[in-house]
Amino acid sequence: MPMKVCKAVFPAAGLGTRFLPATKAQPKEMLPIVDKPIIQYGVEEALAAGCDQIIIVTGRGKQSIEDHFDVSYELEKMLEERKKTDLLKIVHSISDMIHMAYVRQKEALGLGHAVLMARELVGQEAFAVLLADDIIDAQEPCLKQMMRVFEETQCSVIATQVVEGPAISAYGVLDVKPADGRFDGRLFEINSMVEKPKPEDAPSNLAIIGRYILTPRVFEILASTPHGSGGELQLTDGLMALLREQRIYAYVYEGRRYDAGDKLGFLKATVELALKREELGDKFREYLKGLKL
(Lines of atoms letter the chains of each structure in order from A and count residues from 1; the text may use other names and numbers.)
(Lines give C-alpha, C1' and ligand atoms only; values in the text may rest on other atoms or scores of the structure.)
Protein backbone atom coordinates (compact mmCIF):
# COMPACT_ATOMS: atom_id res chain seq x y z
CA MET A 1 0.00 0.00 0.00
CA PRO A 2 1.48 3.40 -0.97
CA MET A 3 2.72 5.58 1.89
CA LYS A 4 0.98 8.89 2.60
CA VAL A 5 2.46 11.85 4.44
CA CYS A 6 0.23 13.02 7.28
CA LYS A 7 2.77 14.21 9.86
CA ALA A 8 5.04 17.25 9.70
CA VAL A 9 7.98 17.81 12.04
CA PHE A 10 9.20 21.31 12.92
CA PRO A 11 12.61 21.47 14.63
CA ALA A 12 12.35 24.55 16.87
CA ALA A 13 14.85 24.07 19.68
CA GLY A 14 17.57 26.41 18.38
CA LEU A 15 18.68 29.46 20.38
CA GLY A 16 18.20 32.09 17.65
CA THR A 17 21.42 33.92 18.51
CA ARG A 18 21.41 35.89 15.23
CA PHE A 19 18.40 37.85 16.50
CA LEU A 20 19.68 38.76 19.96
CA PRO A 21 18.60 40.66 22.00
CA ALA A 22 15.06 40.09 20.60
CA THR A 23 15.40 36.33 21.16
CA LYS A 24 16.80 36.51 24.69
CA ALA A 25 13.36 35.87 26.21
CA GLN A 26 11.25 34.75 23.24
CA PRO A 27 11.77 32.06 20.59
CA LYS A 28 13.01 33.14 17.18
CA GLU A 29 10.11 31.13 15.71
CA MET A 30 7.68 33.56 17.35
CA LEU A 31 9.11 36.71 15.80
CA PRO A 32 6.31 38.25 13.71
CA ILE A 33 6.43 38.80 9.97
CA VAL A 34 3.65 41.37 9.44
CA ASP A 35 1.23 39.91 12.02
CA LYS A 36 2.02 36.18 12.09
CA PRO A 37 4.93 34.45 13.82
CA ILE A 38 7.50 32.81 11.57
CA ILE A 39 6.47 29.28 12.54
CA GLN A 40 2.81 29.84 11.65
CA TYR A 41 3.69 30.32 7.98
CA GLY A 42 5.23 26.82 7.95
CA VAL A 43 2.34 25.26 9.88
CA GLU A 44 -0.16 26.75 7.42
CA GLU A 45 1.91 25.34 4.53
CA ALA A 46 1.89 21.85 6.07
CA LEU A 47 -1.86 22.07 6.60
CA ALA A 48 -2.42 23.20 3.00
CA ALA A 49 -0.30 20.26 1.80
CA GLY A 50 -2.57 17.75 3.53
CA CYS A 51 -0.76 17.11 6.83
CA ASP A 52 -3.15 16.76 9.77
CA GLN A 53 -0.61 16.28 12.57
CA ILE A 54 2.14 18.72 13.51
CA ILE A 55 5.06 17.72 15.74
CA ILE A 56 7.15 20.58 17.09
CA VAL A 57 10.55 19.75 18.58
CA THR A 58 11.06 22.39 21.26
CA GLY A 59 13.61 23.23 23.91
CA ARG A 60 13.98 25.40 26.98
CA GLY A 61 12.24 28.78 26.71
CA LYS A 62 9.88 27.74 23.90
CA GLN A 63 6.63 27.71 25.91
CA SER A 64 5.16 30.60 23.91
CA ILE A 65 5.06 28.39 20.79
CA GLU A 66 2.73 25.98 22.59
CA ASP A 67 0.69 28.87 23.99
CA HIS A 68 0.29 30.38 20.51
CA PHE A 69 -1.37 27.29 19.06
CA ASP A 70 -3.43 26.63 22.22
CA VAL A 71 -6.83 27.99 23.26
CA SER A 72 -6.66 31.39 24.99
CA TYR A 73 -9.82 31.53 27.11
CA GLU A 74 -9.27 35.00 28.63
CA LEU A 75 -8.47 36.63 25.28
CA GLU A 76 -11.40 34.93 23.52
CA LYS A 77 -13.81 35.94 26.30
CA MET A 78 -12.67 39.56 26.13
CA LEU A 79 -13.00 39.70 22.33
CA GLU A 80 -16.44 38.10 22.54
CA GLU A 81 -17.64 40.58 25.17
CA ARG A 82 -16.38 43.52 23.12
CA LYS A 83 -17.97 42.06 19.99
CA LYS A 84 -14.66 42.07 18.10
CA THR A 85 -15.78 39.19 15.91
CA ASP A 86 -13.10 39.58 13.22
CA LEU A 87 -10.29 39.30 15.77
CA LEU A 88 -12.07 36.43 17.53
CA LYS A 89 -12.26 34.56 14.24
CA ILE A 90 -8.49 34.98 13.74
CA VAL A 91 -7.74 33.71 17.25
CA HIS A 92 -10.07 30.71 16.80
CA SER A 93 -8.50 29.87 13.44
CA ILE A 94 -5.10 29.46 15.13
CA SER A 95 -6.18 27.20 17.99
CA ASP A 96 -8.50 25.18 15.72
CA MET A 97 -5.89 24.90 13.00
CA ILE A 98 -4.54 21.39 13.42
CA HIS A 99 -3.56 18.67 15.93
CA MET A 100 -0.30 19.71 17.60
CA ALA A 101 2.13 17.56 19.56
CA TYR A 102 5.36 18.59 21.24
CA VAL A 103 8.58 16.79 22.10
CA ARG A 104 11.51 18.28 24.00
CA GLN A 105 15.08 18.32 22.71
CA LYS A 106 17.02 18.81 25.94
CA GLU A 107 20.25 19.81 24.18
CA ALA A 108 20.64 21.46 20.76
CA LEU A 109 22.69 18.66 19.19
CA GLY A 110 22.06 19.30 15.51
CA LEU A 111 19.23 19.01 13.00
CA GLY A 112 19.57 15.23 12.72
CA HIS A 113 19.17 14.89 16.48
CA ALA A 114 16.10 17.15 16.45
CA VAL A 115 14.47 14.99 13.75
CA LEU A 116 15.34 11.83 15.73
CA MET A 117 13.51 13.26 18.76
CA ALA A 118 10.24 12.94 16.79
CA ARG A 119 10.71 9.20 16.15
CA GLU A 120 8.16 7.89 18.65
CA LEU A 121 5.48 10.38 17.59
CA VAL A 122 5.99 9.71 13.87
CA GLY A 123 6.28 5.91 14.06
CA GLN A 124 6.71 3.85 10.89
CA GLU A 125 5.33 6.46 8.50
CA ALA A 126 6.78 8.75 5.88
CA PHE A 127 6.84 12.30 7.23
CA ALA A 128 7.70 15.87 6.33
CA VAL A 129 10.32 18.11 7.96
CA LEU A 130 9.94 21.88 7.65
CA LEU A 131 12.50 24.41 8.84
CA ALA A 132 10.44 27.42 9.87
CA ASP A 133 13.26 29.85 8.97
CA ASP A 134 12.59 29.12 5.30
CA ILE A 135 9.36 30.90 4.40
CA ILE A 136 8.31 29.97 0.87
CA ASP A 137 5.66 32.06 -0.83
CA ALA A 138 4.19 29.97 -3.64
CA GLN A 139 0.94 29.68 -5.57
CA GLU A 140 0.92 25.96 -4.77
CA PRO A 141 2.52 25.37 -1.34
CA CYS A 142 6.08 24.06 -1.67
CA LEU A 143 5.34 21.00 0.47
CA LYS A 144 2.29 20.18 -1.65
CA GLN A 145 4.46 20.27 -4.78
CA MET A 146 6.81 17.81 -3.05
CA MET A 147 3.89 15.59 -2.00
CA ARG A 148 3.06 15.00 -5.66
CA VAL A 149 6.62 13.81 -6.24
CA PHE A 150 6.48 11.53 -3.20
CA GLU A 151 3.13 10.04 -4.21
CA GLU A 152 4.62 9.03 -7.56
CA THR A 153 8.07 7.89 -6.41
CA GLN A 154 7.48 6.70 -2.80
CA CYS A 155 11.04 7.92 -2.13
CA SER A 156 12.44 10.67 0.08
CA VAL A 157 12.31 14.15 -1.50
CA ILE A 158 14.41 17.21 -0.69
CA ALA A 159 13.49 20.74 -1.79
CA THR A 160 16.19 22.54 -3.72
CA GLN A 161 16.79 25.86 -5.46
CA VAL A 162 19.45 27.23 -7.77
CA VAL A 163 22.03 29.37 -5.94
CA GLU A 164 24.66 31.08 -8.08
CA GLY A 165 28.15 32.22 -7.12
CA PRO A 166 29.94 32.23 -3.75
CA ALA A 167 26.63 32.14 -1.81
CA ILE A 168 26.42 28.38 -2.53
CA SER A 169 29.00 27.76 0.20
CA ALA A 170 26.41 28.59 2.87
CA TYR A 171 24.26 25.57 1.92
CA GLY A 172 24.22 21.83 1.64
CA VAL A 173 24.80 21.22 -2.08
CA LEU A 174 23.55 18.34 -4.23
CA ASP A 175 25.30 16.19 -6.79
CA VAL A 176 22.43 15.06 -9.05
CA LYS A 177 21.39 13.53 -12.35
CA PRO A 178 18.16 14.38 -14.23
CA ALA A 179 15.17 12.16 -13.45
CA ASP A 180 14.01 11.50 -17.05
CA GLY A 181 12.51 14.97 -17.48
CA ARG A 182 9.67 14.24 -15.08
CA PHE A 183 7.82 17.11 -13.37
CA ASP A 184 8.79 19.56 -16.14
CA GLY A 185 12.47 18.86 -15.63
CA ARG A 186 12.33 19.98 -12.01
CA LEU A 187 13.05 16.52 -10.59
CA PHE A 188 16.56 15.13 -10.08
CA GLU A 189 17.92 11.94 -8.57
CA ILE A 190 20.55 12.62 -5.91
CA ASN A 191 23.96 10.97 -6.20
CA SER A 192 25.56 12.68 -3.23
CA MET A 193 25.48 15.82 -1.11
CA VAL A 194 28.15 18.08 0.37
CA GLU A 195 27.71 20.34 3.39
CA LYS A 196 28.84 23.97 2.84
CA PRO A 197 31.52 23.36 0.17
CA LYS A 198 33.90 26.00 -1.15
CA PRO A 199 32.38 27.50 -4.33
CA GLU A 200 35.02 25.80 -6.50
CA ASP A 201 34.26 22.41 -4.89
CA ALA A 202 30.45 22.60 -5.17
CA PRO A 203 29.14 19.69 -7.29
CA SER A 204 26.27 21.79 -8.68
CA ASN A 205 24.36 25.01 -8.10
CA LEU A 206 21.47 23.17 -6.42
CA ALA A 207 21.22 24.05 -2.73
CA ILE A 208 19.22 22.17 -0.08
CA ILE A 209 16.30 24.22 1.25
CA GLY A 210 14.45 23.50 4.50
CA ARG A 211 11.73 21.16 3.23
CA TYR A 212 12.08 17.37 3.31
CA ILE A 213 9.82 14.35 2.89
CA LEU A 214 11.54 11.35 4.45
CA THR A 215 10.87 7.63 4.72
CA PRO A 216 10.83 6.17 8.26
CA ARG A 217 14.06 4.24 7.65
CA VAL A 218 15.90 7.52 8.30
CA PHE A 219 15.18 7.17 12.04
CA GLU A 220 17.09 3.87 12.34
CA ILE A 221 19.95 5.35 10.35
CA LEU A 222 20.12 8.53 12.43
CA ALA A 223 20.08 6.47 15.62
CA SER A 224 23.26 4.67 14.48
CA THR A 225 25.01 7.65 12.82
CA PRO A 226 28.01 8.97 14.78
CA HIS A 227 27.83 12.53 16.09
CA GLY A 228 30.18 14.88 14.27
CA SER A 229 32.00 18.07 15.22
CA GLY A 230 30.70 19.80 18.34
CA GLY A 231 28.86 16.60 19.26
CA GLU A 232 26.11 17.37 16.74
CA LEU A 233 24.17 14.82 14.71
CA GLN A 234 23.70 16.23 11.23
CA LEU A 235 20.71 15.34 9.07
CA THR A 236 22.95 15.46 5.98
CA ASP A 237 25.07 12.60 7.40
CA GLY A 238 21.94 10.52 7.95
CA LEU A 239 20.67 11.27 4.44
CA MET A 240 24.02 10.24 2.94
CA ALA A 241 23.69 6.88 4.71
CA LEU A 242 20.04 6.56 3.60
CA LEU A 243 21.18 7.23 0.03
CA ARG A 244 23.20 4.01 0.10
CA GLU A 245 19.95 2.06 0.62
CA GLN A 246 17.21 4.08 -1.09
CA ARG A 247 16.77 6.63 -3.85
CA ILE A 248 16.40 10.24 -2.77
CA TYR A 249 15.06 12.87 -5.15
CA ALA A 250 15.66 16.62 -5.31
CA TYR A 251 12.81 18.83 -6.47
CA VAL A 252 13.31 22.40 -7.71
CA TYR A 253 10.16 23.95 -6.25
CA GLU A 254 8.26 26.88 -7.72
CA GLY A 255 8.04 29.84 -5.35
CA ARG A 256 9.90 32.68 -3.64
CA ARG A 257 11.94 31.75 -0.61
CA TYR A 258 12.87 34.06 2.25
CA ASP A 259 15.53 33.15 4.81
CA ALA A 260 13.78 34.49 7.90
CA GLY A 261 16.63 33.23 10.08
CA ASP A 262 18.78 36.03 8.64
CA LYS A 263 18.11 39.69 9.48
CA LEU A 264 18.12 40.86 5.86
CA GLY A 265 15.95 37.93 4.76
CA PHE A 266 13.56 38.67 7.63
CA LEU A 267 13.23 42.28 6.51
CA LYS A 268 12.69 41.28 2.87
CA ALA A 269 9.95 38.85 3.91
CA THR A 270 8.26 41.51 6.04
CA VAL A 271 8.21 44.08 3.24
CA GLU A 272 7.25 41.78 0.36
CA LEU A 273 4.58 39.82 2.24
CA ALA A 274 3.11 43.07 3.59
CA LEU A 275 2.87 44.41 0.02
CA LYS A 276 0.84 41.33 -0.95
CA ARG A 277 -1.70 41.88 1.83
CA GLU A 278 -5.01 43.24 0.57
CA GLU A 279 -5.60 45.56 3.54
CA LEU A 280 -2.00 46.84 3.70
CA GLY A 281 -0.46 46.61 0.25
CA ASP A 282 -1.60 49.84 -1.40
CA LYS A 283 -0.95 52.10 1.61
CA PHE A 284 2.40 50.49 2.33
CA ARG A 285 3.45 50.77 -1.31
CA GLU A 286 2.64 54.50 -1.30
CA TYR A 287 4.63 54.92 1.91
CA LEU A 288 7.66 53.19 0.41
CA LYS A 289 7.47 55.28 -2.74
CA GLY A 290 7.55 58.42 -0.61
CA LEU A 291 10.77 57.52 1.20
CA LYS A 292 13.81 59.55 0.21
CA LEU A 293 16.26 56.73 -0.38
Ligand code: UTP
The other form holds:
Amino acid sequence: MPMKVCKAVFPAAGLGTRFLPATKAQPKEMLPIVDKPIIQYGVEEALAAGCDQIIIVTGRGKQSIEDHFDVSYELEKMLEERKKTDLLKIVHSISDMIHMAYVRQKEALGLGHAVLMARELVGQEAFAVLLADDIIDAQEPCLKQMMRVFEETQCSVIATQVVEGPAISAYGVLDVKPADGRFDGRLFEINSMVEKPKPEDAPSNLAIIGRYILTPRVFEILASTPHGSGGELQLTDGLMALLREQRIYAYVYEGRRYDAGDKLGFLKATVELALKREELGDKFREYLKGLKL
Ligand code: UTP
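Beyond the form predicted alone, can we have the form predicted in complex with the ligand?
So here's everything in the complex, that chain up top.
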Protein backbone atom coordinates (compact mmCIF):
# COMPACT_ATOMS: atom_id res chain seq x y z
CA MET A 1 0.00 0.00 0.00
CA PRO A 2 1.51 3.38 -0.94
CA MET A 3 1.91 5.75 2.00
CA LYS A 4 -0.35 8.80 2.21
CA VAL A 5 0.34 11.98 4.13
CA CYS A 6 -2.45 12.92 6.55
CA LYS A 7 -0.59 14.78 9.30
CA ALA A 8 0.97 18.21 9.10
CA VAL A 9 3.36 19.45 11.79
CA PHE A 10 3.79 23.18 12.42
CA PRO A 11 6.83 24.00 14.54
CA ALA A 12 5.83 27.22 16.27
CA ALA A 13 7.96 27.28 19.39
CA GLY A 14 10.64 29.68 18.17
CA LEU A 15 11.24 32.97 19.94
CA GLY A 16 10.59 35.26 16.98
CA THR A 17 13.46 37.60 17.83
CA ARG A 18 13.43 39.25 14.40
CA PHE A 19 10.03 40.67 15.23
CA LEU A 20 10.70 42.12 18.66
CA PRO A 21 9.09 43.94 20.38
CA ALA A 22 5.86 42.73 18.69
CA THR A 23 6.70 39.15 19.71
CA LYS A 24 7.53 39.90 23.33
CA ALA A 25 4.09 38.93 24.59
CA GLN A 26 2.45 37.39 21.53
CA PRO A 27 3.56 34.67 19.16
CA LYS A 28 4.93 35.62 15.77
CA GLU A 29 2.55 33.08 14.24
CA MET A 30 -0.40 35.20 15.39
CA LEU A 31 0.68 38.43 13.71
CA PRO A 32 -1.98 39.17 11.10
CA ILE A 33 -1.40 39.44 7.37
CA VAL A 34 -4.43 41.48 6.24
CA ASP A 35 -6.95 39.83 8.58
CA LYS A 36 -5.64 36.34 9.25
CA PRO A 37 -2.82 35.27 11.55
CA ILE A 38 0.28 34.01 9.75
CA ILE A 39 -0.25 30.43 10.89
CA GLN A 40 -3.76 30.23 9.47
CA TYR A 41 -2.40 30.60 5.93
CA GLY A 42 -0.26 27.51 6.50
CA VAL A 43 -3.04 25.51 8.14
CA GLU A 44 -5.36 26.29 5.22
CA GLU A 45 -2.63 25.14 2.80
CA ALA A 46 -2.21 21.84 4.68
CA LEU A 47 -5.96 21.23 4.58
CA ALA A 48 -6.10 22.05 0.88
CA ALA A 49 -3.31 19.53 0.33
CA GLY A 50 -5.39 16.79 1.93
CA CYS A 51 -4.03 16.69 5.50
CA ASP A 52 -6.70 16.09 8.11
CA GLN A 53 -4.64 16.31 11.28
CA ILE A 54 -2.73 19.40 12.26
CA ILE A 55 -0.08 19.16 14.96
CA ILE A 56 1.27 22.42 16.32
CA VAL A 57 4.50 22.42 18.32
CA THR A 58 4.12 25.28 20.76
CA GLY A 59 6.15 26.77 23.55
CA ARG A 60 5.82 29.26 26.36
CA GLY A 61 3.52 32.20 25.59
CA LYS A 62 1.83 30.52 22.61
CA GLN A 63 -1.61 30.02 24.20
CA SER A 64 -3.30 32.36 21.75
CA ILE A 65 -2.57 29.92 18.88
CA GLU A 66 -4.67 27.27 20.63
CA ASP A 67 -7.40 29.80 21.41
CA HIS A 68 -7.49 30.91 17.79
CA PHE A 69 -8.29 27.45 16.49
CA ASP A 70 -10.68 26.65 19.35
CA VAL A 71 -14.40 27.43 19.61
CA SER A 72 -15.12 30.89 21.01
CA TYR A 73 -18.57 30.47 22.57
CA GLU A 74 -18.92 34.04 23.81
CA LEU A 75 -17.95 35.54 20.46
CA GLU A 76 -20.16 33.19 18.45
CA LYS A 77 -23.12 33.81 20.75
CA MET A 78 -22.70 37.57 20.47
CA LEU A 79 -22.44 37.43 16.66
CA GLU A 80 -25.52 35.20 16.53
CA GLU A 81 -27.53 37.57 18.71
CA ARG A 82 -26.50 40.54 16.60
CA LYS A 83 -27.31 38.57 13.42
CA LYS A 84 -23.78 39.04 12.05
CA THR A 85 -24.02 35.89 9.98
CA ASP A 86 -21.06 36.58 7.68
CA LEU A 87 -18.70 37.13 10.59
CA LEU A 88 -20.18 34.14 12.40
CA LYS A 89 -19.37 31.98 9.40
CA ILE A 90 -15.75 33.17 9.38
CA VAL A 91 -15.29 32.57 13.10
CA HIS A 92 -16.98 29.19 12.89
CA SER A 93 -14.93 28.03 9.94
CA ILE A 94 -11.73 28.54 11.95
CA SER A 95 -12.77 26.28 14.82
CA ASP A 96 -14.14 23.80 12.29
CA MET A 97 -10.67 23.37 10.87
CA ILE A 98 -10.58 19.66 11.62
CA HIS A 99 -8.48 17.98 14.24
CA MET A 100 -5.85 20.12 15.89
CA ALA A 101 -3.34 18.68 18.36
CA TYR A 102 -0.74 20.53 20.38
CA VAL A 103 2.56 19.44 21.82
CA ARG A 104 5.01 21.52 23.82
CA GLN A 105 8.66 22.08 23.12
CA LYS A 106 9.79 23.10 26.59
CA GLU A 107 12.92 24.88 25.41
CA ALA A 108 13.64 26.33 21.97
CA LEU A 109 16.37 23.81 21.15
CA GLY A 110 16.16 24.10 17.39
CA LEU A 111 13.91 23.11 14.51
CA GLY A 112 15.04 19.45 14.53
CA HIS A 113 14.18 19.21 18.21
CA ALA A 114 10.78 20.86 17.59
CA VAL A 115 9.95 18.31 14.88
CA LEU A 116 11.04 15.49 17.20
CA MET A 117 8.43 16.65 19.74
CA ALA A 118 5.71 15.54 17.30
CA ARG A 119 7.03 11.98 17.13
CA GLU A 120 4.35 10.31 19.25
CA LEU A 121 1.48 12.19 17.63
CA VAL A 122 2.70 11.33 14.13
CA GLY A 123 3.68 7.69 14.73
CA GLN A 124 4.94 5.51 11.90
CA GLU A 125 3.61 7.59 9.01
CA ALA A 126 5.05 9.96 6.47
CA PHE A 127 4.16 13.50 7.48
CA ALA A 128 4.42 17.10 6.35
CA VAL A 129 6.30 19.90 8.10
CA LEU A 130 5.30 23.50 7.39
CA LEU A 131 7.09 26.55 8.71
CA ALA A 132 4.27 29.04 8.97
CA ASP A 133 6.64 32.00 8.41
CA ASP A 134 6.86 30.98 4.80
CA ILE A 135 3.56 32.05 3.31
CA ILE A 136 3.29 30.67 -0.21
CA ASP A 137 0.80 32.09 -2.64
CA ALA A 138 0.30 29.56 -5.43
CA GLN A 139 -2.36 28.45 -7.85
CA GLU A 140 -1.95 24.87 -6.62
CA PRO A 141 -0.98 24.97 -2.92
CA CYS A 142 2.75 24.28 -2.51
CA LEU A 143 2.20 21.29 -0.22
CA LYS A 144 -0.26 19.81 -2.69
CA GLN A 145 2.37 20.02 -5.44
CA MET A 146 4.75 18.19 -3.12
CA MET A 147 2.11 15.55 -2.31
CA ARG A 148 2.02 14.61 -5.99
CA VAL A 149 5.77 14.04 -5.89
CA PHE A 150 5.49 11.99 -2.71
CA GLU A 151 2.65 9.86 -4.10
CA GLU A 152 4.79 8.95 -7.08
CA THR A 153 8.18 8.52 -5.37
CA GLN A 154 7.22 7.51 -1.78
CA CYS A 155 10.38 9.36 -0.72
CA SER A 156 10.94 12.44 1.43
CA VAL A 157 10.51 15.70 -0.46
CA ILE A 158 11.90 19.13 0.40
CA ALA A 159 10.59 22.30 -1.24
CA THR A 160 13.28 24.44 -2.77
CA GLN A 161 13.61 27.78 -4.47
CA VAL A 162 16.29 29.44 -6.58
CA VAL A 163 17.95 32.23 -4.59
CA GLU A 164 20.48 34.32 -6.48
CA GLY A 165 23.52 36.06 -5.03
CA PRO A 166 24.74 36.37 -1.45
CA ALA A 167 21.20 36.03 -0.04
CA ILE A 168 21.70 32.25 -0.39
CA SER A 169 23.74 32.36 2.85
CA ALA A 170 20.58 32.73 4.89
CA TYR A 171 19.33 29.25 3.89
CA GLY A 172 20.10 25.58 3.93
CA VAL A 173 21.50 24.95 0.45
CA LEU A 174 21.23 21.79 -1.65
CA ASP A 175 23.71 19.87 -3.72
CA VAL A 176 21.57 18.04 -6.28
CA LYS A 177 21.41 16.10 -9.50
CA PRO A 178 18.46 16.33 -11.92
CA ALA A 179 15.84 13.61 -11.66
CA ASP A 180 15.57 12.91 -15.41
CA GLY A 181 13.42 15.93 -16.12
CA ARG A 182 10.52 14.52 -14.11
CA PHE A 183 7.81 16.94 -12.98
CA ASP A 184 8.70 19.35 -15.78
CA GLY A 185 12.32 19.47 -14.68
CA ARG A 186 11.32 20.66 -11.21
CA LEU A 187 12.47 17.51 -9.45
CA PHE A 188 16.04 16.90 -8.24
CA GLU A 189 17.69 14.17 -6.27
CA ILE A 190 19.58 15.51 -3.27
CA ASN A 191 23.25 14.51 -2.88
CA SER A 192 23.95 16.62 0.15
CA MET A 193 23.02 19.87 1.92
CA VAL A 194 24.74 22.54 3.93
CA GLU A 195 23.24 24.96 6.44
CA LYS A 196 23.83 28.68 5.80
CA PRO A 197 27.05 28.45 3.73
CA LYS A 198 29.18 31.42 2.72
CA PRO A 199 28.09 32.45 -0.81
CA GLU A 200 31.35 31.11 -2.29
CA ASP A 201 30.83 27.74 -0.57
CA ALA A 202 27.18 27.27 -1.63
CA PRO A 203 26.91 24.06 -3.67
CA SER A 204 24.06 25.51 -5.79
CA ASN A 205 21.51 28.31 -5.79
CA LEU A 206 18.76 26.00 -4.53
CA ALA A 207 17.62 27.05 -1.07
CA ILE A 208 15.59 24.91 1.32
CA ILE A 209 12.34 26.62 2.26
CA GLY A 210 9.75 25.82 4.90
CA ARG A 211 7.89 22.85 3.43
CA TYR A 212 8.91 19.23 3.88
CA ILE A 213 7.36 15.81 3.48
CA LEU A 214 9.34 13.34 5.58
CA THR A 215 9.36 9.63 6.22
CA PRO A 216 9.00 8.61 9.90
CA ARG A 217 12.57 7.29 9.97
CA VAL A 218 13.65 10.90 10.52
CA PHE A 219 12.34 10.71 14.10
CA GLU A 220 14.68 7.85 15.05
CA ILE A 221 17.54 9.68 13.39
CA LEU A 222 16.79 12.99 15.13
CA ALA A 223 16.52 11.19 18.46
CA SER A 224 20.07 9.87 18.08
CA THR A 225 21.65 12.98 16.51
CA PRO A 226 23.79 14.94 18.98
CA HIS A 227 22.81 18.55 19.59
CA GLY A 228 25.20 21.03 18.01
CA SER A 229 26.71 24.25 19.24
CA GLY A 230 24.36 26.26 21.47
CA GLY A 231 22.58 23.02 22.39
CA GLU A 232 20.39 23.15 19.28
CA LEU A 233 19.31 20.23 17.14
CA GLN A 234 19.02 21.33 13.54
CA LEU A 235 16.64 19.64 11.12
CA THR A 236 19.33 19.82 8.43
CA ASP A 237 21.60 17.58 10.54
CA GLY A 238 18.82 15.01 10.79
CA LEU A 239 18.13 15.23 7.06
CA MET A 240 21.83 14.75 6.25
CA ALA A 241 21.78 11.54 8.27
CA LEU A 242 18.51 10.44 6.64
CA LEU A 243 20.12 10.99 3.26
CA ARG A 244 22.69 8.31 4.04
CA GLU A 245 19.84 5.78 4.25
CA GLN A 246 17.09 7.02 1.97
CA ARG A 247 16.63 9.02 -1.18
CA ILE A 248 15.36 12.57 -0.65
CA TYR A 249 14.00 14.71 -3.46
CA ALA A 250 14.07 18.47 -3.86
CA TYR A 251 11.13 20.02 -5.64
CA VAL A 252 11.20 23.52 -7.12
CA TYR A 253 7.64 24.55 -6.26
CA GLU A 254 5.56 26.93 -8.36
CA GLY A 255 4.35 29.98 -6.47
CA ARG A 256 5.41 33.12 -4.68
CA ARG A 257 6.88 32.88 -1.18
CA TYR A 258 6.93 35.58 1.47
CA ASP A 259 9.15 35.31 4.53
CA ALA A 260 6.62 36.69 6.96
CA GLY A 261 9.02 36.16 9.89
CA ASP A 262 11.12 39.00 8.55
CA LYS A 263 9.89 42.61 8.67
CA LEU A 264 10.33 43.38 4.99
CA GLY A 265 8.88 40.04 3.95
CA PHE A 266 5.93 40.63 6.25
CA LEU A 267 5.26 44.02 4.63
CA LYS A 268 5.50 42.57 1.12
CA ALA A 269 3.05 39.82 2.04
CA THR A 270 0.66 42.33 3.57
CA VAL A 271 0.67 44.59 0.50
CA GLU A 272 0.51 41.89 -2.15
CA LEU A 273 -2.07 39.71 -0.44
CA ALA A 274 -4.24 42.74 0.36
CA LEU A 275 -4.12 43.75 -3.33
CA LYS A 276 -5.45 40.31 -4.21
CA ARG A 277 -8.42 40.52 -1.85
CA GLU A 278 -11.70 40.97 -3.63
CA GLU A 279 -13.22 43.37 -1.11
CA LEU A 280 -10.04 45.40 -0.50
CA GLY A 281 -7.87 45.21 -3.59
CA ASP A 282 -9.27 48.07 -5.66
CA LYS A 283 -9.48 50.56 -2.83
CA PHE A 284 -6.02 49.65 -1.57
CA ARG A 285 -4.56 49.96 -5.09
CA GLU A 286 -6.07 53.44 -5.41
CA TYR A 287 -4.58 54.40 -2.06
CA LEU A 288 -1.12 53.12 -3.00
CA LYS A 289 -1.23 54.97 -6.33
CA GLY A 290 -1.84 58.19 -4.43
CA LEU A 291 1.29 57.85 -2.31
CA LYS A 292 4.25 60.00 -3.25
CA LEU A 293 6.97 57.35 -3.51
P1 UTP B 1 13.24 30.66 12.93
O2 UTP B 1 14.60 30.39 12.46
O3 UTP B 1 12.38 31.56 12.11
O4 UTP B 1 13.34 31.19 14.42
O5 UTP B 1 12.54 29.26 13.12
P6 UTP B 1 12.26 31.95 15.26
O7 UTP B 1 12.68 31.83 16.69
O8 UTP B 1 10.87 31.53 14.96
O9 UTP B 1 12.38 33.45 14.76
P10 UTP B 1 13.60 34.49 14.85
O11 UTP B 1 14.61 34.03 13.82
O12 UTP B 1 14.14 34.46 16.26
O13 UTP B 1 12.97 35.79 14.52
C14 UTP B 1 11.98 28.54 12.05
C15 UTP B 1 10.76 27.79 12.53
O16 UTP B 1 11.11 26.82 13.48
C17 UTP B 1 10.38 26.99 14.68
C18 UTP B 1 9.95 28.44 14.67
O19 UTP B 1 8.78 28.62 15.45
C20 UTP B 1 9.74 28.70 13.19
O21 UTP B 1 8.47 28.24 12.76
N22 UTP B 1 11.26 26.65 15.82
C23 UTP B 1 12.54 27.08 15.85
C24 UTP B 1 10.76 25.89 16.85
O25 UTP B 1 9.58 25.50 16.87
N26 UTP B 1 11.59 25.58 17.89
C27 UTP B 1 12.88 25.99 17.94
O28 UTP B 1 13.58 25.65 18.90
C29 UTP B 1 13.36 26.76 16.88
